[in-house]
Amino acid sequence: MTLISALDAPMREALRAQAGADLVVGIPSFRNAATIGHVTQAAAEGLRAHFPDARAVIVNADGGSEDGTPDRVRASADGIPTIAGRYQGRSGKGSAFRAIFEAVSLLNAKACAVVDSDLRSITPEWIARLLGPVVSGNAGYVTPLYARHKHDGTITNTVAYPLTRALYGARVRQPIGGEFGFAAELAHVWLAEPVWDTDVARFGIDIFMTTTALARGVRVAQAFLGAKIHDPKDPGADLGPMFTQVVGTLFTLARHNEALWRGVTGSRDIAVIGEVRPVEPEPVNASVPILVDKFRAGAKEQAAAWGGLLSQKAQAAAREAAESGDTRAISGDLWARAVYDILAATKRREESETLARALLPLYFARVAALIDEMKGLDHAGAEGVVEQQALAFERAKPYLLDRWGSGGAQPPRL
């Protein structure tokens, strides 16, 4: 299938006028007028301060904002050439990133950093740490490492981090963090993949980028960025669609990369750029009653599907938790095996998003259980709980291999 370029004619023309630029900072956006000016200003200051001899361009790929978002970008770049316009194609963050990748290619740039448009904690130093390792040749892909409140980043903490770590053996703490640095060659690789009419065009983009880099053996580093303060979402109220898109993409990529992850045992540390300092992030609200309500409603909807996917132990625990409203039985070990049950089913069923949706109610339950496990803990203590969750995925990998070998058929009693 031939896709229309994500860049419209005016953006292409503006980019051609900047051909030969060395560095790009890309900012995807949709209705972010309140925050994107600060993000753009920090990016411009970072480029001037840390890469004074480089030709740089800021590219804003917007989803059709009507609040003046692109105008705020143009007004805040403070002398750095800026190209702002609406991307073309399927609506979503991934399509905006695709436009930025195309801009990197059209400019013949060497490296790019992308940053979210709702950041309130970004500083010029973020640009240095995301781009610096790529410019110096010490990394081809840089992921963020920052402190997030224990109720923020729940998709990362429960699935994206532990599953990526267990499958590919790399402790990439924020594989869907939102801020990345990468060499231009990776942008070309991502553009060439036939994924832009899938969930990768939406919230699947971050995990697609990280997994592709790991699968291709690209040298990965993590940039310590301090605290991430942005417009967080309540995991119970807002994150259902994001979960199915991220997890559906994770499952699809795992199916394609089976030859890579089958032989991986344990995990390795990933180098960190910058001194890691203790940070206590701003509080983030999470409604346990909403999580429990969504779990119970989803358990009814998915009961038939679970019968052909989950082990009898997982089904029994989920059924009892739904009846009682007490989610503590959805432990880290049970959750890891439930994820593996459904991942294994993708070997015989390619509808990854449908399978991810079957996992969604258990995600709500697991997040509610995690909130209970983290009660009273500071950031460091909560991180310890997340690490235990990741280790549960590593310990259970032989279970995944057994389930995968059976094609995900006939869920076991255990």
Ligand SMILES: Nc1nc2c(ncn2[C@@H]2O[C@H](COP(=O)(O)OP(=O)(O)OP(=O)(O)O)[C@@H](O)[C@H]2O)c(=O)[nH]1
Contents of the next structure:
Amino acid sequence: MTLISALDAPMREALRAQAGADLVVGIPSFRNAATIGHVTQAAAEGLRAHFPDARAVIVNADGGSEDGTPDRVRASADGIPTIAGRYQGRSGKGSAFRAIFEAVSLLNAKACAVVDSDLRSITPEWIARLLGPVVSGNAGYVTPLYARHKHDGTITNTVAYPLTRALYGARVRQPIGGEFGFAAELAHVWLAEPVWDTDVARFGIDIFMTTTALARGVRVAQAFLGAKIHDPKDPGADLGPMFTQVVGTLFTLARHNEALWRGVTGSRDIAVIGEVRPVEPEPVNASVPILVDKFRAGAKEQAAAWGGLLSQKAQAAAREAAESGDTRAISGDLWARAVYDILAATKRREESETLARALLPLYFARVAALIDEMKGLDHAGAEGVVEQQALAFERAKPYLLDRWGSGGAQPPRL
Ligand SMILES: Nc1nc2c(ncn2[C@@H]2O[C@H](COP(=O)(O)OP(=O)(O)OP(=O)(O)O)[C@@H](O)[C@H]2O)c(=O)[nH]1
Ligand SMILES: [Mg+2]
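Given the form predicted on its own, state the structure of the form predicted together with the ligand.
Then the entire complex follows, led off by the chain already shown.
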């Protein structure tokens, strides 16, 4: 059963005392004592420098950290009223965001920015770029645009970006970046959706926010923020559960939004705020042997499921790659069609999360292939590879429509 509210009584009371604030900066956290002080300081400075006439509040929604995370927030807010407490409901980033959205609503604020608590490269300017377009009425939703190392953001690069772009026709480069600005009305829309006991309460939250904004026709802008440096994750070692939560949510929403994406061909640019300067982000480690091991183990586990989901061609390529350990055959084109094969199966009302899990081994293989395709390339070069892959998703869209039309049934042997 879904809880009525993600805010407990003490947080509500503290918020009531701040009613009438215009702006909120929300920070979700779970065990981020080492980094959240810097994030809070940058937020406070950004509010003071760029919105001197507004009443602002910082809200930290924490998952029950025992390392003093909320204390660090209180100690670093530099005079900006701060409410730090534990959210109610399922553990996860999405529940923390739900508490922040409710805070926006209770305060009757106009605009909110959310920023992750593990950020090292955040500056006060980020707050200006995320909130500014919303405050001025130029956008209802702002997504981040930053340079990330080519081995960081692999779920974004392989699925969230290309699939969102091909389905909804919007080139939102960081649909699950974690830093967003939005108008209060959008917070109300998100709160009203019956999603808070699904994976949206966990890492499905970011893609839910972006997809819902696009589906509602909200004006979207991208804020250029420089480089993203945060506690990075090795894609093979750390990202399995996050992948199923993000991709399961993407699939569920796509099934729901069929009428919206069916007629979309190609894609449009999304306005960028701030000058885009070239930056070389800090390296992030990605272990190819771990990726290949995970791919092989997953391929064995999913072989039977793949029989009913993937084209013969994709199955054969996956089988050979698993045998040889050479993932280069998992190309952008093959990957795009495999994603579509599995997305189309959601039409048969199979569990999105189970289907996302069936795609996971191929994601590991695709990331290993991408690392190879990006070898020796700088940031701009790697972006070119991501762009090519996104175009493959656009080109293959008729294949999705075809598979969708047949109810996601096993494709003919080709
Ligand atoms: N309250 C709460 N916050 C969480 C939880 N899990 C993650 N967060 C917060 O959500 C933000 C993003 O989490 P990260 O683990 O950095 O994930 P990420 O940066 O999106 O992942 P990658 O970009 O793939 O590295 C951080 O501020 C975390 O503290 C949770 O269970 N509860
Ligand atoms: Mg992070």
